[in-house]
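Single chain ahead, written as structure tokens, the form predicted alone.
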Amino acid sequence: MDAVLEPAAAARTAWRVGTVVEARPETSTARRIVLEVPDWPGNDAGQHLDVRLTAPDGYQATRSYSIASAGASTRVELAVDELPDGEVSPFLVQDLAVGDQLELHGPLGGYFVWMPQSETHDERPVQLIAGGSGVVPLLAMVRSHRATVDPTAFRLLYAVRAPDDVFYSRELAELTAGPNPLRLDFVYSRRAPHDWPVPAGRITREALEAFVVPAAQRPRVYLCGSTGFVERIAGWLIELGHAPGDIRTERFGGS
């Protein structure tokens, strides 16, 4: 049976028409888009929405994407990493203007969210594991931890392919100075800066294990990446001890 939303939930998840205010390029092959959407209800750090294209013969796609902001402001900023064989990212990342509209379905989500230590009462320690693009919704935690002032400690992991593939890879760095600074580690699979103390391959469970908030410490878990990266994380996250209910996951595949 499904379920019935109530009247204030389906206000928030309904379908809104977002105009396109700034479009560049990301990476090479990813591109950062945000738009102001009017009727946009806020959201909370690590939802997602779905975006919606319509061809000229009536055709419709329909892909889930990461929202990189957070909170109550009208604009939603999103991140896309462009997969060849998609339906929907080669025209987001390739043809989308300033000044276009989207059709936005959203804010989705409940489970794979940060909320500040003043709502939660939970002082833990918060863990954010990323694989790729996957750094997006972490990125709006991150946002969201430096804006309301929070004291948790926060950690993130970023396995990525070269260092040119990095997403907000300025903003990133900025985060990791000032008070309650963010700790950032980095694993390249493929290219490694020069001089970088780790050889570029891909993430192991040593590595891991080095990386990431003890968990004799209890850390509250952020996984997001492909579905066999998280997948692998996620089980040597356990073999190292971390309980299975601190491991909140979001995993991605074409779009």
Ligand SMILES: Cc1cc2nc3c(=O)[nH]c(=O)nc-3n(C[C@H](O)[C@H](O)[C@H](O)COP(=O)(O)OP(=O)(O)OC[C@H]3O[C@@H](n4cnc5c(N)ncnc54)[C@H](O)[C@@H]3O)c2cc1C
The other form holds:
Amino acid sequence: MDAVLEPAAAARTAWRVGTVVEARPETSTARRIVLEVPDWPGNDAGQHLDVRLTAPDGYQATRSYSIASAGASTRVELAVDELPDGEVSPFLVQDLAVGDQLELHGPLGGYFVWMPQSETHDERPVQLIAGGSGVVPLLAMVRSHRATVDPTAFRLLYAVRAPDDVFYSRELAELTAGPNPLRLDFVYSRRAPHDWPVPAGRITREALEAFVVPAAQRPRVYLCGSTGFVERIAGWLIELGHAPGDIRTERFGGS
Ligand SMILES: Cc1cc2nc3c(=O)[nH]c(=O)nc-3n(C[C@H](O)[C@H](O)[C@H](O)COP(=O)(O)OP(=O)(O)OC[C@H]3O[C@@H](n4cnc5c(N)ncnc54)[C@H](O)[C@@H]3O)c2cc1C
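Let me have the form predicted together with this ligand next, following on from the form predicted alone.
What follows is the entire complex, opening with the chain shown before.
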């Protein structure tokens, strides 16, 4: 007997088609891609989608990408970092062109999302922690926070290889000004700006403690990056007194 999907279930499993309307370098290894997806239902800040590529011989590869945009628009923004030996990301960063179409599935994920205080009635501060491209879903949260004029205190700790590798650098700088500004701290692992007070190096527990909202203030923590980064940081946060239930994580893969 053929399976019959209820409309809601069918929508959850459906693949949509998006057309690339903008593609530009974000850093020397990453690219910002904006898609027009006519039947996109909108998405919450922090959600992701799946991209499916199909080769001429029918071979398919699917990867997840966080959504940098949020809200009711049919424009969906991604930012993809190229892994040199990767199967999918080199195509998205180097070959995909404006006018091309992509198969998408989503929006996905209901856990790693941030909702404005008007919906949650939650006055606790928010601490965002990004490793590399892990900043993408956190940017969506910061954008939503600004768009809804939400009074929650927001702080972002961004661990990145070098100043040139910062995603959305100009926009993040702008978000540190204005009403209820974002508090932004960087940790550089390979090369720091020339006048930076701390030498470049892997993030330490001491740096983490210095740059995050103290556990006593019970921040809601959103932590995103490679699997190794997320596990190391989450372990230190718990050692520093943050409750495991207050730490939401998204792992991008890799060590
Ligand atoms: C929920 C979710 C959201 C994501 N959002 C983004 C995003 O916004 N931007 C983005 O650039 N990527 C994001 N990723 C990662 C993305 O899905 C792919 O894993 C990444 O683009 C590599 O795919 P690939 O096919 O090029 O490499 P693959 O062929 O899958 O892998 C190549 C090699 O790189 C390793 N590897 C895979 N992923 C990573 C990683 N993240 N870091 C280090 N090494 C890795 C693999 O183990 C393998 O050795 C997200 C992943 C998840 C699960």
